[in-house]
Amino acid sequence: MSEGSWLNRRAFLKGAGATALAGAATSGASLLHPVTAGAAVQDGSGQFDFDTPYDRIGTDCAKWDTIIERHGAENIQVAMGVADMDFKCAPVITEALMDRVKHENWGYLKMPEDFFPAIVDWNRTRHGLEINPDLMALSDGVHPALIAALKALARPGSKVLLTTSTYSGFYMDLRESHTLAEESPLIIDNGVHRLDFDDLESRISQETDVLILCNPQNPTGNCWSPEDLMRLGQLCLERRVVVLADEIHCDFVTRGQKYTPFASLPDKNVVNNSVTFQSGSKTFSLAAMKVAWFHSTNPEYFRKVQDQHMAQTNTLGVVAHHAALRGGAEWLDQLLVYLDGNHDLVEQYLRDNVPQIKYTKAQGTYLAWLDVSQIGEAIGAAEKAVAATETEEEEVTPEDIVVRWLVENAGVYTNPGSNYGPGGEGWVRMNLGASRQLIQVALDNIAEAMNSL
């Protein structure tokens, strides 16, 4: 990137507040006066500033300039990409990391007593879950942790369900445990998503091992119900299938939802047919620190994971942590009311300025899935993927079309909906867990464009 690029885009951030000020004049969506009414830290004045947008162009930073160097700076305005979030970490966090730099040695870590018990501490109080500290353990990463359950309770070529459009790490995954994709789309009602019990059993194999499930689920933002937990519980246990449960958005949930962790159901059957997998790098944006954890009710699945597992974790990720789980929950309980305003911000504005695009308000996640198939359409897409598939030498889906009609003609970037599976024709997804004023150059920006068809 250019000294002049890297200089307009500083200045871009700066001025980030005003631009956007002006343009929710004339959107019908007012940035000091949010869509949603509610505590005043979704305008920023709480403790915590999460409205002010902070820079991070020139860390190395995936999220921004991974997109910045593959589109060039004059056509990236707002990076909506990779699932992490634009806001300074709880300052819980920075204060117990620069305390432990403090000391300059970097030797073997002795595990803090009191890690595991905030663990079960934080997991107690904000979900009701009791997790047996000895059927617990520490990961560089949920990947890490998953890929030695897939190792350990899959045959290698054995069948894995995934309910589609799921993330696509996943998929990754799979390849390095050496097992299949058994993929189940997920049933569109009235713009939410829902399981297709029939479809899921059908599915189920002598070949079929494993079901990954994602609560909440990434990118959808579903958060599975009792019922829709418990049934498909029975299911995998009538059919001899072990539930892998991606739990790391469990602490993101929109106002009226509500997260069941699937080790919290009353069948305990059901519950010892599964391992969970959770970490606080979504919760507090600490995906560079590498600590995960997982856990079962069932001993012998849990060994059979660690015997397939080694931990790399490392200093300043279990501080971090660490001071996250024992101090961070005020920071976290006002970024929730704020990333509540933005997922409400993006549906209304979109109904009222951009009816091409369809967005349900996510029931939890900082991620909004959107209905971009209009686009798709209208800038003739389907087509473009084909003669783009040719030059390109790689397959380009109508969804990668879409997306790079964004950044070119709104500056916007998303990440199209063929990357989830199937079920992702005609979809985006969108990072929502930014300051609302970049959120609102997006959108306004976005609106433009449309006007341009």
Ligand SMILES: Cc1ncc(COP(=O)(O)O)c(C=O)c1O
Contents of the next structure:
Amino acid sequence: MSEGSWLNRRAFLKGAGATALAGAATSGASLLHPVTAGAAVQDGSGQFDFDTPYDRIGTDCAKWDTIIERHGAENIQVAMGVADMDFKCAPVITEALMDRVKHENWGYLKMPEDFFPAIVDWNRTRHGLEINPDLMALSDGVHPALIAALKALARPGSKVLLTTSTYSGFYMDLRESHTLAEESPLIIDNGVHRLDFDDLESRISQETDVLILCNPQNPTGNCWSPEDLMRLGQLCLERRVVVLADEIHCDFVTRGQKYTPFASLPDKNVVNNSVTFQSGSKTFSLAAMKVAWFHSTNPEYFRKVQDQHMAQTNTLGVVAHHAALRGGAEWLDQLLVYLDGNHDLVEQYLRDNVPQIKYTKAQGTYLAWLDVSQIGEAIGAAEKAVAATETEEEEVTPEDIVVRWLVENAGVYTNPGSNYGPGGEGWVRMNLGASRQLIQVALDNIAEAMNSL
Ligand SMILES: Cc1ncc(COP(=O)(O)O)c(C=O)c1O
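Let's compare: the form predicted on its own is above, so bring in the form predicted in complex with this ligand.
All chains and molecules follow, beginning with the one already shown.
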């Protein structure tokens, strides 16, 4: 965003404040914006605009500004790293926030009565999942909730099973909870990642208390099938390993795919052996609004996690999530179609123009997990990584070298596969949560860069 548009934005907000309040103060029990589903559609045709690129540069945005600071603005044309999206948020969210801002007091928040019902209804309507609100709690992120669950359900020094490649942030949660990773690499079968049940079973020992399931899986994009989840759940139940199901990406599935909530499995005992973590932060790109929730059907697990946990939720985050859950379904439905098109574009383009990079369309998430091992070989990434590690302060992996090559030669930033545990060797993660024009620029730049190899 240019400096000029920042100034315009400030003037706009100031204007809104000047016309403040009357309605907000008189609205009775809650200052939540009254949201009707499907309100505030972007144009007359009922279509939201995902196509026009939305410039986030200069807004202290982690996805763009951190990478530009690291590599230089001249080297970054498309930032495709950290998992949030570049679109303007659903208009119902902005409306609700603007409305709330008119009430100029930011004291402690009492949880609005309709907040938990909004979460329960969302899960029932979209995923057929019944959540008991008495066994659900808010958090200021999936991380704090997961850390609390690890502290509650895994002994310090115990092993936490991870099926890798998996979300890099889990390693941070393990550090915080003084637990250790036990990694079971996924098997790759015809481009599709699968759980290796024999390997998983062999890794469970007296020291294993917990498994962190990522469903859908970041970065591989798997939507785990009911059969896989049941088999995994039964194994964990038999071996007394608690399942922590991180389902933050649950609202993103590609065409023909389905997300199965772990808590919807037909075996009550399997479900009772789990705690589930969700948020609207990925679904509606509200990551910095810091609202998430966890729930369980097992009162003992739930209370244990709560004992370790203190939610620090904030007014704007709650308002934004409430508006999204109550009125954002139509925006999301259109977005899913759009993202599906992005996945298709990347799969088809790479197949036709850059066969050295392999991509099998993700089943869920807006992330593309790309096999770039041929680039690594062509540029001597392994040798370069060894040399770079000698001169730099931190270990440099071959995947870091490929990421740097893509930055230097294509202006495209992706995340190195080595961040995601064993199995990420030779892979990078590309975030497709952006306008198709940007995706196209990234693909064309990469195709051109490949010509120089
Ligand atoms: C699987 C997974 N869990 C958790 C998080 C982070 O969640 P939060 O920002 O709510 O702490 C992410 C963010 O990318 C994620 O992909």
